[in-house]
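Listed next as structure tokens is one chain, alone, in the form predicted on its own.
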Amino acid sequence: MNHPALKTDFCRLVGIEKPIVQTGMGWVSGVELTAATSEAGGLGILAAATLSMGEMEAAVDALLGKTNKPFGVNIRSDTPDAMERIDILIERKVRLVSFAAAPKEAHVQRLKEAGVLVMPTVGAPRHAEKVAAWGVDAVIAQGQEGGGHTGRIPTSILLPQVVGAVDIPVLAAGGFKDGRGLVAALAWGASGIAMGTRFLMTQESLASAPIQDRYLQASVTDTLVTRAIDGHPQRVLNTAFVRGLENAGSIRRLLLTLRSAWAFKKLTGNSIWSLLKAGISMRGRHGLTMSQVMMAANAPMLTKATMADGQTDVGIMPTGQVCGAIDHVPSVAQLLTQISQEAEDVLNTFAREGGPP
């Protein structure tokens, strides 16, 4: 990437070549995807929230064996073992830790003291101001178009507001897939783009071919935002299962949550007590009722059913609206080359012609 506009503050901060971040998606962002992104010049982020402590350690060690480029690890801040995980990542000298929701101030301070970069995702300017005051190094501003947990403000409105509210690099997320989107984000003041769905649709993604085919079939109107999964707004593909979950009675939903909570406990190695403590924390921090806390136990296993087990009829498929504009599954290297070249072409056209046509 030769155009100076593409050598952003975020690139210099992290030590990467391209202002492109692959987000930490549970059951999708494994070692291969993370390493391929970093090797291609972007920032790969390992999804560790759905891994046990031992699995996270093994995955980070595997990454260190596959790339000497910077990479990040995504963890949850509301789990009882969050600080233990942070200490492991510090010991492994991971370049950056990201949080899908706001970290605790103590988490930020521990990471900062150790020289590890911190980058949470925010959905409102006030959230960005709060974590910036704690000393985070960058934020991802995810607009309403984004997949998974998302806010109510469209990217085109949210991004300039967040950029104006803080003095740290801001990454744009929600609706990005190509070089034109990257240039648009830079014009709004971003220091790069963060993408989930576009990376889900790559050859190194953990998502299987049948799952990717289901995403390829979707249009930009084939998603919905629902609270039926875990009590928080979440954008997913509009499937018969999700519609049924929204219409399910309280008894059926209770049985489903209990079953999924037990499965998640066995998968991650967390004890029932640790799950309960996490639920109490969520209730206090986010104002959830206990029934919503129980619903939240569903989310990891419902996502696993599709993304890891390939059962599209019994799980959820988090996605951004941009899925309807994606029509091929390249390698990560091909994707980053395409985005970079298109961004350079657009910027060079502006320079020759004095602005957009």
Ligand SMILES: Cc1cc2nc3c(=O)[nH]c(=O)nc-3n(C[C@H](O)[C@H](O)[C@H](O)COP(=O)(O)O)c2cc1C
Given for the second form:
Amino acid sequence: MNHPALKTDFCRLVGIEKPIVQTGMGWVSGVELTAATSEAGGLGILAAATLSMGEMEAAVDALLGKTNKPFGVNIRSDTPDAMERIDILIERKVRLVSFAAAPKEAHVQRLKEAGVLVMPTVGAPRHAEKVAAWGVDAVIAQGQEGGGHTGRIPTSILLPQVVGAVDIPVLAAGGFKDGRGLVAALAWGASGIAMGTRFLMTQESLASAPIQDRYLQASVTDTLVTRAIDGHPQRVLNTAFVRGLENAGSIRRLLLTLRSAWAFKKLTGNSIWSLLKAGISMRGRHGLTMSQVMMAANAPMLTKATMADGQTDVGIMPTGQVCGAIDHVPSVAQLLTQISQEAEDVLNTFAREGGPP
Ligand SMILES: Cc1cc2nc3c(=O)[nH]c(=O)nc-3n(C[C@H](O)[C@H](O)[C@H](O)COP(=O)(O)O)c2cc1C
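Could you output the structure for the form predicted together with the ligand, given that the previous block was the form predicted on its own?
Once more the chain from above appears, this time first in line as the rest of the complex follows.
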């Protein structure tokens, strides 16, 4: 990227060439995708919230063997082993940590003291202000059209609000896929774009070919935001399984959940009792109903069955609405070259002709 507008403060902060982040996505952003993104000049983020601590450690070591470029790791702050995980990431000198759901201040402090960059995702300006006051280095502002757990404010409204609320780099997320989007985000004051769904649809993604086909077939109106999966709003593909959960009463939901838990027991050897125990402890923490609790405990496994094992009939496929505007599955290197080239062309044409190409 030669255009000076594309060398942003976020690029300088992290030490990357392109203001493009591949976000942490459970069962999707593994070692290959993360390494490919960082090697191509962006910032790859390993999804570790869905890995055990041992798996996370092994994946980070594998990444260190594959790339010398900076990369990030996505973890949860609300697990009992969060501080131990953080210590492993500090020891491995990981450049940046992002969080699935809200971070805890103590975790941010520990990472900051060790010189690891911290970049939480926010869905409202007041969340951005809160984490900025804790000293985080950057935030991802994700609009409602984004994939997975998501907020209620569209990107076009949220982004300028967050940029106005904090004086750290803001990465724009929710609906981005190309170079024009990158230039638009920069015009709103962002320091780059962070994309999930677009990277899910690359050759290095862990999502299997049948899953990628389902996303290719989807239109922008084929997604919905549901609380039925784990009690928190989550954008997923609108499938028969999710509609069944949405329309079910609480008893039926519990039965559906037990049935899928039973299917999982057979698939993974996970006992229903272990799901129940996880559920009961989450119930106290988040004030969820029993059926939501069972789903919450079960959701990662259901998502794994769909995303990683290609069982499209299980039917939990987190996605941004942008899936409906994606029609090809490039390699990560091709994608980053396309985005950079398009952004540069748009900026050059503006400068030369005073308007968009
Ligand atoms: C399949 C999938 C899995 C996701 N898993 C996680 C996760 O484990 N941790 C996290 O912080 N965000 C997760 N997200 C959210 C993304 O990291 C990202 O913020 C979002 O996809 C951005 O919106 P976009 O899809 O429009 O690009 C996930 C999103 C998708 C589509």
